[in-house]
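Presented below, as structure tokens, is a lone chain in the form predicted on its own.
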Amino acid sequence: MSTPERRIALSSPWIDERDEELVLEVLRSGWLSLGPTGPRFEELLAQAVDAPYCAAVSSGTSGLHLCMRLAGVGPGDEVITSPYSFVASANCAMYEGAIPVFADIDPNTYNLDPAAVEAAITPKTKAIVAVDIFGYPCELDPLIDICERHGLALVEDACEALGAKYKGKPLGSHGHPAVWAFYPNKQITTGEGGAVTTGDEEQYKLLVSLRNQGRLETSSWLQHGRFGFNYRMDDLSAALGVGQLEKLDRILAARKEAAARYSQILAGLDVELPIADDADHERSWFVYVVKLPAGVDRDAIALNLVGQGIACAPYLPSIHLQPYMREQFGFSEGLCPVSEDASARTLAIPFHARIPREDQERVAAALAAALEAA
């Protein structure tokens, strides 16, 4: 009887002895939350993205929610965002009673199409949540221009894009709030956790208060100056984050190298590979997503790969077609045709900083066989 092949995971964090050492130091210190490690993590992250201010939070989702507060989003307001993203990009507006409005995406970058954003603006529009999907920078300059002309707040969902650059500048360094996430499949991980960076000191002070139950800097522990949330990051998570940031350059380089190998290995297959960088856009590799030919049953291909021990995922379903979105807002097919087409054809394959070439070759061979069978 043949031995089943080893399963290839979809993602894997880079955890080493330095990370363990830093977490152990916090455990032994007895200062597990609101200690000195959180500020150290914030300092390193701010340096990494060239941002003046950084507030660590419990998740990327909580960071997006807090940015809706910064923008003054409230009931009845509209917030324009991408349908081709994780649901938090839209849910953050709904948490404040606002209505998500979906503008379609560019078929090559999968990011918001600025022309579609412009067309979606109404008198009720309050903010735009722009997503750097799969680590590829969104069209920041056109979106900033739209926001300035219409008096809208811009929030950048950079949760998948740590280390990416737009026109030579790191994402996070352009002044407006940018949100980061550190779930274990991201470029760096804190287990759970996120952060918001901004160039505005008043926004930063408000973030620090809101994430900590609305406490003011001068307040005692049980005095609260405003309605806030429990969105803090604990020191254990921050310690892991410090270790991760210490090797960020190595992680980003390794992910870039792994992506280049995939692009070489998959070059002969009938699939659309991720768009290459150009003069304005430098991707930070979060996932490696291929687009299958039109008419191919993506779900059957995925089932074939999983049956061979190769993890994969349909990145990404269109948010407006999620059951709760259909039910609450009446969204249906045809609203964002480019996003819907991508959602039917895109597939994330195993990818992380230390994926071996032999695993990538096995993935490519299995994908080729599955496409042939289809």
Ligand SMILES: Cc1ncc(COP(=O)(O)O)c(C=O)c1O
Second form
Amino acid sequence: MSTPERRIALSSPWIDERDEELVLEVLRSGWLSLGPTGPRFEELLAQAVDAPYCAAVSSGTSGLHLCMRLAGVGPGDEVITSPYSFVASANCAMYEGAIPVFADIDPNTYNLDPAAVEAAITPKTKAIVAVDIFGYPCELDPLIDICERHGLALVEDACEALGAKYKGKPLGSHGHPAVWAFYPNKQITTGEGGAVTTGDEEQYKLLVSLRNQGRLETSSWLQHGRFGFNYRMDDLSAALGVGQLEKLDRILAARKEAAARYSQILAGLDVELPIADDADHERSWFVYVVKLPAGVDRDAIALNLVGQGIACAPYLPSIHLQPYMREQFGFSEGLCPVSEDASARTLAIPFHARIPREDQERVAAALAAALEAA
Ligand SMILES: Cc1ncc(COP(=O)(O)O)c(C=O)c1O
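Since the one above is the form predicted on its own, can you give the form predicted together with the ligand too?
Following is the full complex, with the preceding chain placed first.
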């Protein structure tokens, strides 16, 4: 019997000795939360995205939730967002009793189509959660314009897009709140963790209070000026984040290189590759997602690859068709046809900063054979 080939993971964090050193330092200091490492991480992240203010939080999801508070979203309000995203970008509105409204996406960028967003606005609309899916910047200027004309709050779910730029400026530097996430599949990781950056000092102060059980700057530990949450990031996570941010440029460059290699290796296959950057959009590579031809059984292809030890995932299912969404809001097929078509045909293949070329070649060969067989 031949030995099975080594498994190729879908993603993998880049952890090195410097990260270990920084985490150990905090561990040995005994100051595991609310110490000096959280602010150090926040400072570096603010610098990296050129944002005036940064509040670290316990996850991207908690960051999005706090942004609903910043936007004043409450029961009965509507929040427009993308169906082609991770569920947290819609759930955050539901946490506050609001209704998620899904506007369809652009078939090439997979990001919100501004015209669809505008068409979805009603008198109940309070905010837009725009997602930079797969690290590709969303159409910020048209969305900002829509928000200004209709008096809506804009929250950017940049959880997958650390390092991306819109019109030459980093995401996070455009004034409105942007949310970041650091789960281990992201460009940088803190284990679990997230952050919100903003250009507004008042928003920053509110974030700092809300993440810390509603404590006020002036109050003692057991005085709570407002209703808040425990959405703090601990110092061990922040220490790992400091190490990660120290090598952010190398991580982003390596991911870009790996993506370029895939685009070259996969060029002859009958699949749509991720859209290239243009003058306005500079992607930060989060995942590498291909779109299979219509009519091909994507799930059979995925099973075939997994059977050969190649991890892959059907990124992304349309949120409005998740069982709990159908049940609670009665959403069904046909609501967002472009998103639904993408959901049926897109596939994320193994991708991370240090993926070896030979693994990428094995993935490409397996994908080619699976497509041939399909
Ligand atoms: C687009 C998007 N939004 C939100 C999140 C939520 O982040 P977290 O898993 O840190 O809560 C993620 C992460 O998976 C994401 O990809």
